[in-house]
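Only one chain comes next, encoded as structure tokens, the form predicted alone.
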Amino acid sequence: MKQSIIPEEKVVEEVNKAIVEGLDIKEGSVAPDSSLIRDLGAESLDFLDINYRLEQTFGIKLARHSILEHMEEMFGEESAIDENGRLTEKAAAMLRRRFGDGGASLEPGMDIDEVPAIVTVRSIVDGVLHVLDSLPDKCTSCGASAWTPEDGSRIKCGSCGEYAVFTNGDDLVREWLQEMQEEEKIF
């Protein structure tokens, strides 16, 4: 379900707000075309310091895997990375897929140490909608389809007052790898 409680506009600002205090960097200096690694220095602690931070914002689970990992879990070993360290053109067609026009740059046989520097401001708020997008109908708790919003980033039910309870986000990367092999028969 596609939900509206929380705005996008509303998420960009969180996302921005967590890489300027994640990365100490100036409030101006984040584009939503903007490679977290490229243009504005973070390194791999950094990604996980973004997120804990997201998570914290808006009640949420972001994925802990990238969906290569997600890719050779599901379809074998070398079905997103060859034995060279290198993107198999299936995992290069996925990535494109997932990141549309942030992805243009990726290519079957790029070194995998070369595919982090796509994550753009514009990808982690999709990741954050992403997950959002999976608010259930009803509360898991009372049953009753009373969502409200709780400070602008949290959703809450308004008949008992429990937190929404969201699928995390390594699931959703599963389920959109399983639709995109039925869809695509890429597997």
Second form
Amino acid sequence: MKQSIIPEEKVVEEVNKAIVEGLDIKEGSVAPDSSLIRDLGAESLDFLDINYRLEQTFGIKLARHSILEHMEEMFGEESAIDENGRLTEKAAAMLRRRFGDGGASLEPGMDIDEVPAIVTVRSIVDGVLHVLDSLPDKCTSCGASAWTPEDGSRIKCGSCGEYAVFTNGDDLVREWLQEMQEEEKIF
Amino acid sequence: MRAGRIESVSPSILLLPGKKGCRESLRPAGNLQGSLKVRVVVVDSDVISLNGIFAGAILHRLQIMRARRGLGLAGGRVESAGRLKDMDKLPFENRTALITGSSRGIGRSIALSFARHGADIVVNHHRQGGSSEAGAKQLCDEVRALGRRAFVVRADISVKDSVKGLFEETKREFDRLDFLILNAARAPFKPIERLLERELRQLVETNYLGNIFCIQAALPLLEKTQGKIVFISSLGSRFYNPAYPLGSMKAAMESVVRDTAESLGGRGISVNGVCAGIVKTDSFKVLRQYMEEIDRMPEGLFVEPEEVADVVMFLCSPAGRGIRGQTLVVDRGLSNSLYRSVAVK
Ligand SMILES: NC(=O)c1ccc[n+]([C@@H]2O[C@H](COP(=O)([O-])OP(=O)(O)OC[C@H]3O[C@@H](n4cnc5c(N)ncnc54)[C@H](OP(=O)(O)O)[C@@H]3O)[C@@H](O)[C@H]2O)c1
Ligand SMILES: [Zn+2]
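Could you please show the structure of the form predicted together with its partner chain, as a counterpart to the form predicted alone just displayed?
Every component of the complex follows; first up is the chain already shown.
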């Protein structure tokens, strides 16, 4: 279900804030299509910091494993990363579907260490929205459909007061891969 | 008894020449603050009795304090555990320590501790550029600012040739090695049954083979100095941690510690380990993702990197000479208690 309790602008604002604080950079230096690694100087550990901040803010769990790791677990080892540590054709095709325009720089055969550079501010926003959109119709505690926002970034049950429970990011990535695979038979 | 001779009597009592029965108490300064409190008993003799890791540093401090009060300290030479040495020498002066994975976290803290105690440092890290290289370089600068020598070798411990280069460079630069601290580690956080073959191999190559490559390559140098090896382990070696396959490698390495303590003991090399509790380093950021409630653990149960470093210093000091093949747990009691009342934020 696409939730509308937390507006996209709020997510954009919080993502920008998490990036500015996590990377300790100047406000205003973050554009939607900035690559965190290429343009903002992030390293892999910085993603943990940024994700942690966002998880605390929205009460969600973002993906802990990369989409390539999930592909390998689901479709077999070396299905996404070949024996030389390079991106396979199939994985590149899957990533392009996932990242749209952002994935334009993806090439089969590229070093997988270069893949994370495709993550942009926009793709982090999408990741957060994706998890927020897993908001169930009804409260899992009391069954009421009475979601209300709290502090602009949390969703609470208006009936019993429990916070909403979302699907975690890793499960969502796996679901998405499963659906895409069924539709397009890439692997 | 000769002036200034040190008898190893008790770890916390200094016997000083002076007026019989007079008592002084002393808290060591600087980085020794809080790590040790000594009671000083002045006896009618010229014997200074001290058995302990910071002997030199403590007596140096004591000498200054007593001089200020117009009290003398017979002799100017001191050494822990019974030998004579120059008084103002730090315990690890002219010694060399190599700490794998010292660009940040616990390894960095151990390197700084060694430097403060007088040792020259080989800094090692793996990743090229970025915060890793910057961290290694900064550590080097800090060590040099302490008046010690230091240099960085970028090397991947999981690659035998790379390790070979690491020790060749150590030999070339310092021509000696006294302490090898096996600290570098890197592992995926995932349940074991989900590890891909590539991840499994990397797990074993970095965290098991890598350490053994280091031990093998260091032997010729360590043999000459009767050196010491300390492996940094974690509670995962003994207890379940969600998504922590590294634990099995730590268990294997604790076994290697027992094994090599015996097989290398005859060549004068001592091997021990320090098993740390939970330390808030970069790797904690990953751990936190898999142990969600960990943020609610009382602050007092988190171990500081310096607390791990202090025990490494102890094991490398003469005071630790009787310990062989052991892995000492430094966890603020985390693993000691079956029951804890609900953690409060
Ligand atoms: N943090 C804890 O809670 C905790 C608890 C118990 C035990 N420990 C143990 O303490 C040790 C240090 O932990 P930490 O938390 O300080 O780790 P950390 O912050 O993750 O730092 C790891 C260090 O190891 C280096 N390294 C990784 N792979 C390497 C390789 N293949 N070759 C050479 N260097 C490599 C890293 O270098 P780069 O900068 O190049 O990546 C970095 O300097 C580890 O053995 C860990 O298992 C940690
Ligand atoms: Zn409810």
